[in-house]
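Shown next as structure tokens: one chain only, the form predicted alone.
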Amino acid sequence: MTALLYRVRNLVKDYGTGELRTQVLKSVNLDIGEGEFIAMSGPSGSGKSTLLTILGTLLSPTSGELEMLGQNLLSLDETGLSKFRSAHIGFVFQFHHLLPDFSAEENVAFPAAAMSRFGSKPIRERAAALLDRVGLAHRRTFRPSELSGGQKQRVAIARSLMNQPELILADEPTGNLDRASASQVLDLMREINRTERTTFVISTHDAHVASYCDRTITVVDGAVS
């Protein structure tokens, strides 16, 4: 039986008050197991991006319970949340968000350097090893402007792995790629999931992406099924 990594109960997210109140998430209940590879699908405006952002502790819910690795996340202050997020959650975005003046290796190293998790030499060695893992050892000194879209996204995946997180949240990670590059990125994430047992939750509109996953969480009008 798969061990529980993340537990969500009665999650609600509102914006505004009174007559202007809009409920974006409606009493969401969700369990995410260790080592799962999950697609999160739903139409634009369904609430899936809001849910993914709350799971990543980048946005606070209006009410409900969030627990990861046995830690009540809503009991933590901003400093505690930042430390927890840096140590246990990685992010991959549609537009990669690489630092333009940094090399590929420096971009990958940034999460560990920012939290001083390792010494400078171990950080460089791990960043180089991760770039090798994603097939970009020969591009480690290149800046983002010198990389293709698929290469940038592989750098972003390597960066998300830098602090050895248990969970990676990916928001439309192939949405800006052609089909061939998208398949390479998905194959890479799937390989990491299988070999490292890293849990992935991938927000997507694309049925092709969802077909790679073990199960699909569907978000419609703020509710999960």
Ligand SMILES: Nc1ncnc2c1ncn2[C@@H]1O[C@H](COP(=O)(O)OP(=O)(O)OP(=O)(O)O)[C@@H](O)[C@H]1O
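Positions refer to the first chain, counted from 1. C-alpha atoms forming the largest set that superposes within 1.5 Å between two forms make up the rigid core. Note that this is a predicted model, so its numbers are computed, not measured. What changes on going to the form predicted together with this ligand:
- Remark: with the core as the superposition reference, the CA shift of A207 between these two forms stays below 2 Å.
- Once the cores line up, the CA of N10 ends up less than 2 angstroms apart between these two forms.
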Contents of the next structure:
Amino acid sequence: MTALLYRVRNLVKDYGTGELRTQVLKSVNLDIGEGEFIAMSGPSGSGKSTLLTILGTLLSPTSGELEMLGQNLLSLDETGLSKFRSAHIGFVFQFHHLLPDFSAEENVAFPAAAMSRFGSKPIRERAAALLDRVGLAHRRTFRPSELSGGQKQRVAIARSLMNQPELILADEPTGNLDRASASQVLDLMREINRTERTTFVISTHDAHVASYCDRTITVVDGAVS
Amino acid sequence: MPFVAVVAWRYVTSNWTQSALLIAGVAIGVIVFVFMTALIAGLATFLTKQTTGNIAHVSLEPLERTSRALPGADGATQLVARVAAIEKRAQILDWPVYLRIAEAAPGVVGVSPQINSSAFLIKGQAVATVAVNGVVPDRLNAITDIGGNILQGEANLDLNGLLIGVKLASTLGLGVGQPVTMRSDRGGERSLTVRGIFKSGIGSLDERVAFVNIQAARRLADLPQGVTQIEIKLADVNTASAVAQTLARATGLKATSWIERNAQLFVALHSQAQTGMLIQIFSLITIVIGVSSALLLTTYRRRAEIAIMRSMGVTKRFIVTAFLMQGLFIGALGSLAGAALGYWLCVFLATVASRPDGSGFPIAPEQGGYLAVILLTIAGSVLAAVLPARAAAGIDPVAVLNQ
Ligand SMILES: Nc1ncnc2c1ncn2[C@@H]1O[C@H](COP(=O)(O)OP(=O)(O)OP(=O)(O)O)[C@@H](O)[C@H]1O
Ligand SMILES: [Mg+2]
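Next up, the form predicted together with this ligand. The previous block was the form predicted alone.
Once more the chain from above appears, this time first in line as the rest of the complex follows.
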């Protein structure tokens, strides 16, 4: 077993209050090792997106323990969480990809530039290198509206890598893509996982995606198996 | 440039039509502000000039022999009234000395010793009460430009010479060269000849004032040595109070500035300035509301982007700063454009809308309050961005990303 990256214990997430209160996650226990490539499946509405946003510190759980890289995430305040997220976690979403007013390269550079306060030359160079890596060096100056769905998703992956995070959370990253583009995106993530040992958790409805992964976890009845 | 400024600038420039409209709105508010400020300042200058153009700025007069309160035997005060009628007229006896002191004072451009009294001007059956101004002939124009406004005849003040305004001339049916009798309130009487008829444009002057030679006035007023006042004109009317104080100290005479005599002008100017300020405040409020509502709309339009940024670990502070900076850029662009256009408008009005007599539209383009309006507008726009910035930072990324 590799070193432990993420540890989740007795995670509970309720939505709403009073009569409308629904418990989406009842008791989630999960260990994620460094360098794992995990598929997360489960029926629609089972709580995959909810779990991913909690893992990504965008959403706070009702109760439970969350520990990443030895850091108790529930002890951090808003700003502390932002900083932690910026340094250690990357996101790739199904629909919401890129910032429309920025070029592909600027989108990739954004997470680092926002942290460093000045968009410096090394940041631009790294962004260019990442774009090259996802096969879009020739689209550096293109705006998102000038890119195809698959290209946008590859830019989003390049962006999620910008701050060299340990964990990338992808919520149905191929849900919107045709088979060929989906394979391209999955190949890319798998390759990054192999060369950089970046950990991936990818939610999906698609058995095809699961076939790329080392391990598949399933969210059912508010728990993970 | 800090990256957050790059982001803010990109947001302002990415949708130019929208930003240009917003900036134009700000600029219009600024133009209104500049126009009002320049107009109020121009009007103040114009009214002050009109008021001070033909009057003495400082008048030196003998100290009034006022009623004096004397301590009574039992500690009460007794009033000793003066009986004006039987006293000699108050006069300045050593006037040649004071004349030199006044002429030497800084900023003094004209000095005129005068013997002023009131008299009746009698022409056959017609009688008019006039204010007699006895002046030294070559100082006739020191305070009011009578010589330059002669309609008929000439500005000749020999010992029997008389200069009157057009209205007085028509009241009495007088023409140049005609004789007329002047009877002083001190009983003196003299036959004078109308040498010139002037039109100053100032009603009271054209209707009631008669200029005579100071020697003639001396006899009429029964003042063998002194003068009743020394009138002084200044280069800068705003220094009148200070000059009056200096001269009062130097001469021991009573020195009155035009400012004391024209209190109603300052009341008018004050209320004018207040009206202007009200309009200025409203134009600033309009700017703030406009910027605020426009930016609030963009926060809604950009909520998906804001959610993406937050998922990248961009802090709330970054988002707040980015929106405040949008306010800053819009305020800066709008105020600079507005100030430039406002200046241009004021200059245009000052030159093009000039009246036939040469006096322009009373506006002072150089007094548009440019620095103030630019700073206030920028500050106001940043302030206007506070609400949108907080709304943007408050967007819940999860709610947006799950849509
Ligand atoms: N903000 C919310 N308020 C109330 N209920 C919510 C909220 N967000 C999600 N839910 C509910 O939580 C449950 C889990 O939603 P979630 O989006 O995590 O499911 P999912 O597994 O990602 O589904 P899908 O496969 O369709 O994306 C759903 O029943 C949903 O209705
Ligand atoms: Mg989902």
